[in-house]
Structures are given as structure tokens and as C-alpha cells.
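Here's a solo chain for you in C-alpha cells, the form predicted on its own.
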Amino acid sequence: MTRTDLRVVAALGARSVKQTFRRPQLLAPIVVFPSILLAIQTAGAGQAVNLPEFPPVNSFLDFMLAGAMIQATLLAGNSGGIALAVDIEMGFTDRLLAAPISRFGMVLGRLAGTGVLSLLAGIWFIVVGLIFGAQINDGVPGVIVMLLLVTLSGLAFGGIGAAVALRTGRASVVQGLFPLVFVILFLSSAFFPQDLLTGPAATIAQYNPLSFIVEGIRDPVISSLTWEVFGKAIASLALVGAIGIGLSALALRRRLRAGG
């Protein structure tokens, strides 16, 4: 990649946390629904923490607020695919095919601001937790591991909101995706001990990728980060990254064969 295509990777990026921040929409599945859905988790089953098997945490936030950074790089994903859906449906994206540039530059511009995003929404609820008298064990190196995993998520989601986007070039089809994500979410350990979880759900949360992200992101907060599950977490990312990417790759080449 070039100097010239790397400048528009960034320039798209940024374009892409602007347009976020301008609209509510996409902005609040990001940082308002995951806090949300936080405070009532924590404050209404805190007691879970009293549970058998459970792991030795200071209170339930220690133990939620993985489970809340994850969901947001997911729906930043998943806003960042409805973005880029929208951007096809107004001919901005056949205006960027029709420039000078790397074509799947567009895709990676638009990576790089969900990247940002995630982060930024990893900072406020690390904030967020602090405040509300979170621990975090690894003190300042393991938050920029949970920085690092967390902005890496959003990069390995975006992969796949970006690839329903451009296959369908609809938002509305991007935005039917937003219950999945919770399936997702719930059929993985980010709400609750895999040790604790029962029947299908535990069998599923074993392989699921996203339990292994969240360990890796839960691990600097409640205990100490190991280089076995900070591999597994790095993996998975690994994993989704590459499926996201690849199918990102394939729309696109689909939709430039079929002349946008």
C-alpha cells in the first residue's frame, strides 16, 4: 500500500468517526445500549458474584465490564457496516471506485474508524468503570491490553458488517443484524461464567469465539493475564479478522464485476 492510499485510509477513517458523532443513531448502539445494559446487570444481579464456582472478583462490575467493552466493538461493527451501506445506497462509494485510489482502501478507511471507535468506547468504560470502583489487577498494563483487544474487535467485527454491506448495499439489511449480535453475545461467556452456564449455551460458549476475546480482555481486571489466554484471545481475533476481511474482499470484487 502507498503513501497516497494510506493518507485515504485515514482521511476515510476519520470521515467515518465524524459521521458517527453526527448521528445518533449510530453513536448510541455504541456507547448507550452496552452502558445501559450495564448498570442494570450490575445493579440487579451483583449477588450472582455469591455463586458457586464463581470467579473470585471484587464486585459483578469487575467481572461485566469485559462483557460491556465487547458488546460495544460488536455494534460499532455493526454501525460501521450500516454506515458504509447508507454511503453506497447515496453513490458516495461509486464516487471513491471511480477515483485514483486502492479500491478496498474504502473498506479499510472504514476499519480504521470502527477501530477508533471501539477504542474510544474501551476508554469510556474503563473510565466509567473506575469511577463506580472497578479493580483492575494488572493496574496500567493490563488496561492497554484491554485497549489493544478491544480495538483490535472492532476491527475484526467491522470486518463483517462490511461484508454484508457491500454483498447487499442496504442498510436496513446491515441493521437486521443487531439482534444477532445479542445471540452472540449471550451464547458466549461475556455475561456470565462459562462454568456456570448450562445445556447448549455452555456447549456453544466453549467454542465461540468471543468467550475467548473476553477472557482476554476480563483477565487484566480480575486476576492476571497469561500468555495462554492472552494467545487464545489474539487468536479468535485472528480468526474473525481474517473471515471478516475475506468476505469484505469477495463483496467487493462481486459488486465491482457488477459495476457498483
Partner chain sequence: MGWRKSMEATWALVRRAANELLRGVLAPTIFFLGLTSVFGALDNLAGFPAPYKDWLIPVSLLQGAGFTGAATGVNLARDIEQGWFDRLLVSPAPRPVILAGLVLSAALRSLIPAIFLLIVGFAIGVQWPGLDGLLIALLVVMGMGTVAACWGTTLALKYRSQSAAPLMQAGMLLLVLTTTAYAPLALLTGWLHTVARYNPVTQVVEAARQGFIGSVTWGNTWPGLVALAGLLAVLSALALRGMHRTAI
Given for the second form:
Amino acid sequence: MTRTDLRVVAALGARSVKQTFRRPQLLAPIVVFPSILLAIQTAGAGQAVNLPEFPPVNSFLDFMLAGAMIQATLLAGNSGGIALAVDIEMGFTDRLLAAPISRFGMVLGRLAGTGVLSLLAGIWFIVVGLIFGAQINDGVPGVIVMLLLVTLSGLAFGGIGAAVALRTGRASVVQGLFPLVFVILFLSSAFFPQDLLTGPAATIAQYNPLSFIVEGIRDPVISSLTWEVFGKAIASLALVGAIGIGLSALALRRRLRAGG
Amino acid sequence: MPAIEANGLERTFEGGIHAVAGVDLDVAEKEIYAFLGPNGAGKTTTVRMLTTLLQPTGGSARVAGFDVVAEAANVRRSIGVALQEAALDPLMTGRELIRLQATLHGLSRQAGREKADSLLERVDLVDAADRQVGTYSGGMRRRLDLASALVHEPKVLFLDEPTTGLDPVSRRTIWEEVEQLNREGTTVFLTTQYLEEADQLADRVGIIDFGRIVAEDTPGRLKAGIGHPHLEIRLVEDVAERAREVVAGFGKPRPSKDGAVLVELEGGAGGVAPVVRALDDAGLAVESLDLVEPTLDDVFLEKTGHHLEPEEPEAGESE
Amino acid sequence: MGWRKSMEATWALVRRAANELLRGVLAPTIFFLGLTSVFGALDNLAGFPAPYKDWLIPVSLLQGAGFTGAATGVNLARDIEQGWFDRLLVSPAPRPVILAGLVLSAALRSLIPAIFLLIVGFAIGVQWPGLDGLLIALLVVMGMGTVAACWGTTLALKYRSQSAAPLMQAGMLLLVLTTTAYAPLALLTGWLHTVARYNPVTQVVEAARQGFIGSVTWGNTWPGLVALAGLLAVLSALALRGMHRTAI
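Show the same protein again, this time as the form predicted in complex with the partner chain rather than the form predicted on its own.
Everything in the complex follows now, all chains and molecules, and the chain you saw is the first one.
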């Protein structure tokens, strides 16, 4: 990576963030949709905190914040993949490939954008949470760790989205992953405590990396983040990230050989 | 050293389609070279190989002295590329696009900003510079695309169908800009399906059909090679067959076009009067009569056996 | 158009229909199974009248109807973009007939995700609602499909663009979820408690739900039907108004 490559990644990242703000259809899934679901689920299932097995929390909103954030990063990763596929479909990637920059730079630029959008979504949900009475137990250091994990989630899930985009080159295919995002969410402890999940979901959620990531984001709010939980979250992110970025690199190589 | 050089360049796609089946090129510095051919002839595939976007499956090519495969990065540094209208992001502003392009070519922030200002001025997009590209007309998009290819003052400029789908006025604006660039020393390689474009702009024209160059020379010499002007005769009634028999004695007959009877006249204009008299004697009423100098279309017909008649393509559609 | 092109066009249409069907069927099923697993333990709360999956299935049925109905709007927007709809409007058919055709087909199509969802539900042990409960649920589903189609049509005529699709879907989602969707009214907290109390769709949900969590009574049925009729009157009037505007 040369200096120019870094500037290119930054410029492409800035482009993808601007793009999202200029097209409401891209912003809606990242911010609006998770916010609506957060509001409805918090009020609809709020009495859950009275269940005897529910971990001690200030309010159900405190518990739900992490779920909303992780949902936002998953959808940001999906949107980033769609945008990359659109770039391929309309030939914008040719512009990048005809320039003397690192081939992977165009993927990294997109990921940088997804990371920033995830960070912004994280800030949004912390602010919304605080306004509606959430209390973050670990204070400012907790907020910093949460934002770090949220940003890394965006990069990791963005990698998966980019891999599908590069492999298929079709926005409609990436868009088709949308329901899958919810399958993954429902099969994790994103919306409810692990011990209270029912059916097969309860078993799957124990092994779902998403559960570990969510708990890393949630614990600074409802209790206190331990090194163990933090380590598991980071390890899960590293796993998802390695898969996403590895598959992206393979798909890009294949695409370049076939001639885009 | 030639600006562009290709030896037996080939590209075969999956399924065994020979999109480009052995192309040789030798384009000198400061030349304007036009690749003329119908949709699907292999123009875009050739350009994609020369601009390092596609690896050849056979042969070799050098651009600005660098091998397109082994020294791809150096090629990319030396060339400017305006591929297709659609390769512009509708959500970016014109200024943002040029500044991004400047970053891609390693210009500093400051240099990129200045370059954007001067290029926008050059292609007359100053007023529209901060509007999203989605609001631009077709001509504005091509001008922006052209400007974005110039940020690093490339030695060689590739323009893939730069005016396809544009109205005549916009087309002329692009031509003037290309000529100006060429006067400043830029080598230009362009593809086109418009005869007029090749004729007007190019120092040399390569006619490509089914992935092969079938003729290559200056427009003037290509036309002269066809030989003689021909007479295009339209008749009042549908009696083309009889007319053909009558004029057969005056020169080589040529395949008819839109119902007109065509005949070559070796003697040029001097041969017109006898033909008219003969038609008159045969009792055939002539509606119109044109003496036509050879065009690139004639060259195309001669070399490929069919006319090059580009349909007005629908927006965004090309090879 | 050559045979190859027309084959491709036909294939694209088939694929589009299959995609729509899949999405219309898949989304509510994923939400039903997912929310049942996630919030299933809520039925341990004091005051929760039934197992959670029985509580939730009518909501998912209505959600499926909402999705399918909204798809009518998306399709219409595409037809408007491509100029098909203008051709329909210059035909001598009266506007209300055209609207009725659009929304009634949505009502019938909304039965497809409903039946699929019911099969999945019964497979995982959802209580049999009785024939009367089932028929009322399906009637309500068709009504909701019609309401959603009117909503989608109104937006399609207003924005004349497929980019309004998220609005069509989100509108129906909000309407169905801001009710007693997740829990009984007494267990809802904050703003949702208030909204669910006055949201007419709460009555619709309760009407569809009665067979699954108990027995069917006229007293639980008529408020839902009245609410549906009211929604239908308002939204079909809006859709018709949009059509008349378009015609000018």
C-alpha cells in the first residue's frame, strides 16, 4: 500500500458515504429501519425484563441497543455490497481498474465507507438511546469500545457483501441476501438473552459468531465488559472479516482474470 | 517508438467466441487512429485489452512503450480512458468525479482541485460542476468523461465510441476537443461506428469486422483505393432491372442501395451524359441522378461485403 | 422480436414472479419463525393468554398480506414508469373497475403466503383455530391484502416511481406492528401502549387471532371487520382520487 493507495481508499470511502446520504433508499435500511424496529420491539416486548431469567438491566432499551447497532452494521454491509455490484454493473469499476492503483483498493475503499457508515449508525443509536433514557454502565470508555466493535462489524460484514458483489456482479443477487440478514439476527442473541431463546435457535445462537459480537457491544451498556467477552467479540469479528475479505480477494482475482 | 503496437492480439471468451482474432496495430505518436466497425466487431474488446482491463488470450501489445500485461501499471499511468457514458456515477457531481480521478492518478489535493477547475472550464461545464451527474445531458456526460480522462495529461487517449447516441451539435463539440488535444501532442485511439467521425477526425482508419482488421490506411487513400466515383440513379417507376441492363455497358455495376441503381464511372463526371442518353433512349424516366465520390462506406462494403449502417442506438446501449 | 428474445423476456417474467412470490412468502415466514424463537419466552409473563406462536401467527399472516398487497403498488409503479398504465387508462373501462381489478387480485394473491405460513405454523405446533377461526383469519387476510394494495396504488400514482417501494412496504409494516402484535395491550409499554389502543389494525389483528388463542365470538369479530371496512373506504378513496388525477 503506497501513500497514493491510502488516499484512494479514503477518497472512495468518502464517495460511498456521500452516496448513501444522497440516496434515501440506501440510508433507510441502515438507520431508519433498525430505528423503527428498535422502537417497536422495545415497547412491544419491554415487559420481558420482568421474566425471572432475564439478566438484570436498567431497561429493555439498554438491552436492545446492541441488537439495533448490529442490525445496522449487517444492513450497511449488505448495502455496501449492493452499491459495489451497481458499480460493476454500470462500469464504474473500470474507471478504477484503468487507473494505476492497487486492484484491491476499490474493495478497501468500499469497506472504508461501510466502516464509517457503521460508526455513524453506532453514534446515532447511542445518542437515541441516551435521549430515551438508556444508561451506559461502562461510561465513556464503554462507548469507545462499542463504537470500535460496531465499526469493525461494518468492515467484517461489508467484506461478505463485497465478496458476493464481486463474485456475481449483480446488485439483485446481493439484494436477495436481505432476508438472510434477518435469519442470522434471529439465530443469535441480538434481540433477546441467550438463555431465553427457544427452539433450535437457542442451540444455534450459542455458536453464532454474531452472538459473541453483540455481547461485546451490549455488555458495556448493561453490565461491565470483561476481557473474555471482548476477546470473543474480537475473535468472532476476525473470523467473519477474514472470511469476507478472503472471499473478496478470491472473487476479485477471478473477475480480473475473466476481464470484468 | 510507436504509441500503440499490437501483434496478433487475440481474445477468446468462454464458449469459444473469438471476439478479437489476431489484430496488428502500429499507431504512431501524435496520431489519431480510428477503429471503425459495427456493433460486436471487436472494437471494445480490443480497447479493453489495450487499456489493461482485459488480458489477451493470444498475441501481445505495447502502449506508450509498455507491455499491457507485464507492465500494466506503467501503461495505466500513461493512458487516459473514456470508456462508456454509463461509467459515470449519477450521484457524484462533475467536480467530485474529476477530483476523484485526480486522486486515482496520484495528484495532490491542491493539484487535483486546480486541475478540476481548469478541466471543467475547458469542457465548458463550470456552471454544472456542482450538480449531480444524473442531471446531465448525454453531451455533458461525454464532455465530463473526456475531461476526467485528461487529469494526468496522458500521452495516449482511448475513447470508446465517444459520440454514440449524441446529437450532431454535441458530436461536433467532442470532435473539436479531440482535435485540439491532438494538436497539443496527445495520441488518440478511438472507436466509432460512424463513418463521418472516422473520416473527419482520424489520420488513419482501421476497419474491423468479426475481430479482424480488414483494411487500414488514411481515409483518403482508403477511398481512393476503391477507385472511381459512381453514379446513383433513381427512377420514377420500379424498373430497376431494365435500368441495370441499360447501364451495364458503361461501367462496373455495384450492389444497389435503397432501390437505386449504382454504376461505377471510370471516366468520372465526363461519363454521365452518355448514361443519361441511353436511359432516355430506353424510355426510362429518371427521377434523380447523383455522382457520388467514394466514401468510407464504399470501402467498408468492398472489404466486408456489407454496408456499415449503424442504427441509432438506444441510450446507453453499445457493443 | 426474435424467438430468443421473446423466450428471454418470458423467462424474465417468470423469474420476476417467482422472486416476488418467494419474497412475499419468505419474509413473513422468517419473521414468524424468528420472532417465535426470539421472544417465545414472553408467554411466561403473567397475563399472557396463550403460547407465543399462537399469539404471533395472525400478525405474520397480516404481515404477509401487507407485503403482497404492497407489491401491487410496486408493480403498478413499474408499469407507470414503462408507460403500460397509461395505455390501460385510455381504455374505456371506468376507473373504479380498474382499481377493483388491481386490488382484488392482490386479495387473492395474499392467500398464497397465508396458506404457506399456516402450513409451517401447524407443523411447529400452532393451535388449530377451528374452521370458523380459520375462515375469519383468511377473510381478514384478504381484507388486509386489499387495504395494502390500495395503499401501494395510492403511493404508486403519487410518486410514479419504483423508488417509493420501501415506503409502500414500511407503511404496512408499521401499521401491522404498532398493534398488539408482540404482546397483549396490558403488557405493552410506553408510546406503543397508546398507539396500539387507537390503531384500528389492533381490532383486525384481534379478529384474526381469536381462533388461535381461544374460541370465536361475534364480539371479537365485528370490530375487526368494521376497522377493515373503514380502512378500505379511506384508502380506496385515496387510490381512486390518485387515478382521476393521473387521468388528467
